[in-house]
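The chain that follows stands alone, in the form predicted alone, written as structure tokens.
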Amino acid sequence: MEKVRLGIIGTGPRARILSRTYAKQPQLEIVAVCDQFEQNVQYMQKDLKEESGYGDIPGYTSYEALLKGTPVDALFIAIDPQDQVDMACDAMERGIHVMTEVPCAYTIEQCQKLVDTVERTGVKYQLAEQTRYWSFIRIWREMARAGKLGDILQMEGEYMHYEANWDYFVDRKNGELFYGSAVAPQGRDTRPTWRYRSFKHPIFYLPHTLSPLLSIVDDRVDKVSCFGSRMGSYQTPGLEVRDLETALMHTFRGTILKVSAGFTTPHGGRSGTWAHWYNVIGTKGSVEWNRSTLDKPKQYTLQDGWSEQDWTTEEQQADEFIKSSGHGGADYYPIDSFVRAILDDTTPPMGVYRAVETAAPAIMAAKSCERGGELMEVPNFRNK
């Protein structure tokens, strides 16, 4: 296999952007694009042509259509996560490599059913998780297997997104997203789209903040509390989510973990990361990335205490059109490592197991908030 073909289903607003960087992936080629809504496959279509250079790539509004209509190596599939479980199982079932958007799954049953797939199947599974790739959270990870922050007892994040005009509802018949009010337009046929079923829970978006701090201890996390604030926003009255969460968690072998996630309440971007913050504390020092766009970010040692970094989202040594790639120049690294690991046999860096251990604590902190905070167990899915 020189090149792996590669169908995505899935054409929303996301979707459409990553297309332009996996095209640019010299191994890849998009053969075909798939979504429920004609006018998106039609949207993706124009963009590939006009902005990449591809010809005119087949086009489906069913799974499978697409299937049936046009071999394919491996699918990127990114439809609502709730649903995308069952279809990502079923197509490794025929023995295609699959790649799904964050968070993998929404259930521990998901979670189970996405590993015994895998394992029965031996076809590569991925998570298009990104932020683990960022240059800094590398150079930490370096840090971290160098003995240089001892052993590490602690570490945050935040994810803090906050959009004063979130899409919160779809139309049925032709995919339009109508955004910002809590109630359903009138006089149109629309369901909640996911973000807003999702947001009744942030702390379901942990993945992108638990995948970066697990790598940097090669830990699984095995405890989870969490609270929320009350169901129904302050911020946008009538809208029946919760504006923030926080999670506390315990790893394995004993590191504690404190993360917070919203998307509903005012909160001022970072440099380079924007709602993204971390922070790792050790025996032998601490990193922390900058609270703000006033501040850097920091390092502290016995022997100097805190100073500035320079340290950045991009790897300074990666191509022009990867630095662009979006979310500081990570994007393009999910695909890249995806087709490297199908053409290499390898196991995908952010395989099945690490991706389910980043929701698997996600969900159970759902539970727990549910329960008034209580402890709960995270399954361990390599017991076997």
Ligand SMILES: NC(=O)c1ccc[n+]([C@@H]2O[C@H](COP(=O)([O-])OP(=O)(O)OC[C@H]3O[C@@H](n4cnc5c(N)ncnc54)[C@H](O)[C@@H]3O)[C@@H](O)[C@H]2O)c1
The other form holds:
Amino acid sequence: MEKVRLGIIGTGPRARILSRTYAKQPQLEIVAVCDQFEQNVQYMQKDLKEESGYGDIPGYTSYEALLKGTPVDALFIAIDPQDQVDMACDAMERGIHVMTEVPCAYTIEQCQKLVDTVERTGVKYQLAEQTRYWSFIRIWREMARAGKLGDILQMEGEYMHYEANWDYFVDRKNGELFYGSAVAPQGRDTRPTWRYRSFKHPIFYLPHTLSPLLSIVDDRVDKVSCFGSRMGSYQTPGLEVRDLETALMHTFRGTILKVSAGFTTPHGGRSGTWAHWYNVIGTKGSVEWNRSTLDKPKQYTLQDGWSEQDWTTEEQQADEFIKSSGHGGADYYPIDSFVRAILDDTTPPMGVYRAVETAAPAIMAAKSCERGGELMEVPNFRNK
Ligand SMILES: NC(=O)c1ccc[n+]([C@@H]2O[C@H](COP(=O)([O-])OP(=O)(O)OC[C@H]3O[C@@H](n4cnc5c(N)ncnc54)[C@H](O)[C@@H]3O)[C@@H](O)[C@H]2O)c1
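Switch from the form predicted alone to the form predicted in complex with the named molecule and print that structure.
Full complex below, order starting with the chain above.
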């Protein structure tokens, strides 16, 4: 195989942005696109033609029709995250490699199904989590491996992503998204979007926090306790979500994690990572991303005290098209490493165990929140 023939399922806003980046991966060819709504299929077909120099690509309105109509080696699935696991597992049972979008699962059963299917079929599975590829996260990982941070005692992360106009409702017949309103538009046959459903527990959206942090300590979460703000947004009356949830976690080797997520309460962005913030405290030093647009990333050592750092999200030596890919130049790397894993027959860097290790702690955190912060055990999926 010289090129991976990729089908894209779910041509919503996320996949539309990514398809332009994916089209630039030299060992990949997008051979078909699919969405349950014809207008979304046409949008991506047109976009690939006009922006990426593609010809007429077959488009389908069902997953089964795509598999019947166009041979593919791999699928990128970017549908409602709660629905991804069943489709991904069905495709893997047919010998097709799969990359899904974050979060990879919303229940422990889904995590287990994903793991069992990858183990049984032996095909490549990867989660398209990109923040672990930020340059400063690689630098922190290398510092940790080299012992420069000592024993890592605590790591913190925040994902505070406020938008005044999130899409809360979708038209059941044509997929049109309705932005900003906490109440369903009158006279339209709509249902709440996956965002509205998942924002009830914002802590579900932890992959962009846990994936980079756990990569630094090469560890997994084994215990979690979580509290949330009241059900019912303060900022947007009528919106039945929690504005913020905060979880305290413990890893197998003994690091403590403090992580927060919220999508519906205003919060100032940070240079480079915008909604995301991280810090790591070790026995020999600590590193910290900038808290706002007013400060810089920082490092502390006992010898030198605090110093400002010029760390960035983009890898400085990367090609310009990679640097300009979404999320501070990180969006290119998941597809690139997925394609390489298929062609070289290696394990993708964000394979199934690491993927579920970013989902299961969040799932147990949401359970803990509903039980008033009760301490919960997180299953170990590598147990067998
Ligand atoms: N990595 C990131 O930074 C990031 C950012 C945004 C979204 N996401 C993830 O990407 C995914 C998509 O996000 P989005 O904002 O585009 O969502 P969306 O709901 O707007 O789009 C999903 C698309 O999938 C289609 N779809 C749903 N079920 C389908 C099915 N069974 N068959 C065919 N098509 C189907 C819908 O019609 C829609 O067009 C989600 O899983 C989300 O969590 C990741």
